[in-house]
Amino acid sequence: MNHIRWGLLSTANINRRLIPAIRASARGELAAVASRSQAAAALYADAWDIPLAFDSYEAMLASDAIDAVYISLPNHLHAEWTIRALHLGKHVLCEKPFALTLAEVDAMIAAAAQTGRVLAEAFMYRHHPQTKIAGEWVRSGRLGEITAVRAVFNYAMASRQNIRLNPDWGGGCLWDVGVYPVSLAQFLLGGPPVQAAGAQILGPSGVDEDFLGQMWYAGGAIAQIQASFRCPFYTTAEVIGSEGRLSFTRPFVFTLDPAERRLIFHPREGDPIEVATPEEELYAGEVADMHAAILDGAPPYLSLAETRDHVRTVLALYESARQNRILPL
């Protein structure tokens, strides 16, 4: 095998961002879309030229002709059809959040060591230059020690009727873009935080529409997260330390204009320094490392005790919101 075989599991929006990735990629070829039924699943294909379309995720995970899945279905549905694809023995890229309780998480991850294929969550920030620079500067010392992170993604809902407000399904601001605040917050300061404390505005369907964070760290940094259904789109992080801080622009969005996403760093002392960071397509990263540890047998750049650790603090956050408290992990 010299390249891979994808499937779309599912026809949900952020397919759009995947599939051009997967066909700029040199050794992956987007194969087929599955949808609950055929008339909708053909109806995606012609619209994005992909070549086969199934009736169902059943069909489409017992079909020969993929090796990869790349699931983007509501959240509260992750750890079945991963369970079930790599039981099927395809590989998977599962959207965030990875899945809503330890339990799910375990069951995933005793899946993929059971059948050895590859299963990654997709956190594509974490793959993007931007990122990776900002974890090397951390770790070389040129910030000094870290003090603090602090990152922000808001944006305004549009419908009343989106999914994400599905209390049954695993809606809420936290879950779908307070994860990656969280996730930067463990990336940079190496790993989860000893507690967290959360609080939260529930709308009317139960979930939350704003969510504040602040988590502390072994190491004794503080992290503090941001995140909104309710508030205009913005997004923001920096990292704070004794000799100075970084700060990233649209650390976690796509965008058609690469001059938008900056990473200046502000010294101690001085004027602002822009860190020269090349742009590279935001999903490209993520799909260039599961062809890595697919074909080549890598180990994923994100590890599954990564993803484990950011179910575990969104859960404590979620936990201390309720009992107004302080939590440990």
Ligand SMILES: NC(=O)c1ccc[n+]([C@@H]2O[C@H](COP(=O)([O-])OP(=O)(O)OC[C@H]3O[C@@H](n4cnc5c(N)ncnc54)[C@H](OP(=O)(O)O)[C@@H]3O)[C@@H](O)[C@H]2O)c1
Contents of the next structure:
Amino acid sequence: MNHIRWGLLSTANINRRLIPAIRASARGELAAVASRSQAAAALYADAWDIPLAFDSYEAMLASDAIDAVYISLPNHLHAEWTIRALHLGKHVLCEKPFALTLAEVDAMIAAAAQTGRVLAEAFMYRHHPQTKIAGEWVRSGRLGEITAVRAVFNYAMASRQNIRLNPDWGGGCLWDVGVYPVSLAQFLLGGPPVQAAGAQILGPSGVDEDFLGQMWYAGGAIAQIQASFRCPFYTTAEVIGSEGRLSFTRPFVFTLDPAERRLIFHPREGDPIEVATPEEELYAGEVADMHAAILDGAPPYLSLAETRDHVRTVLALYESARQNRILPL
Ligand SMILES: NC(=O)c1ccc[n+]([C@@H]2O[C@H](COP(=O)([O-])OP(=O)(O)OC[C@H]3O[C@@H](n4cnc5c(N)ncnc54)[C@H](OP(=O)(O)O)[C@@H]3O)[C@@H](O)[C@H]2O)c1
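Show the form predicted together with the named molecule, please, the one above being the form predicted on its own.
Entire complex below, previous chain first.
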């Protein structure tokens, strides 16, 4: 095998970002799409020029025509379909948030281990050069002793008909976009927090539409994060150390204009310095990483242990918000 035949498990909106990344990759091809209805699958396959359309997720997973699946289902279905796909011999790239409980995460990891298939969380910005370079700056010591990370991901949801507002489906802004600041803090600070405090504002459907969190890390640093469904689009992040700080204008890389994406070093003394970060298509890295893991046996760049810690931290933040007190992880 020298290339991977991908199947899209659903006709989700987000697919339109992965499709060009698969097509642009040297070792992947888009072979199939599955939907709960034949009509939707056929329409989608036609619109996106995809060779095979399956009228059920089961049918695509049973097919020998695909090697790997991209799971872009509502959050509460990630675990079930990931496990089913792995047991039917498929490699899986599963959207964030990976799953909604640690029991689900552990069952997914166990299924990957049992079947010997590759499983990874689709956290695209973690693969982007900007994120990797920021991590290198922190670990090189140029920022000195790191004391804080602050990160925000807000957007104003356009329609109230959205899977993200359903409390039974893993709705809520922390699960949806708060996971980005949570994962960035974990990456920059070298691991998950030891304590977490969360505060949330619930919307009419009962999910958090605003969330603020603070996390304490073993090395002494503190992270503060914010997520929202109600505020205008705004993302920012900074990592602050004794020798200076690195600030991101687009930490999660979402932007139509690459000139808006800047990583800036503010030293203890002197003028700010722009840190050069190569341009790369946002979804290219996670696809290439899956190909390397499947075809070359390379370990996935984002390990399942890190993914488990993302979920563990989010659960602690939610529990803290519910109990209105700081909780250990
Ligand atoms: N990494 C990123 O940049 C990024 C960005 C956006 C979203 N995401 C993640 O991707 C996932 C999908 O988000 P999305 O906004 O693309 O979702 P969406 O457009 O609402 O699509 C979800 C799909 O799931 C399928 N589905 C199965 N059961 C369903 C049910 N009971 N109700 C509704 N849909 C159901 C549907 O496909 P069929 O009708 O074809 O079966 C539907 O098209 C989420 O986990 C989200 O967190 C990631």
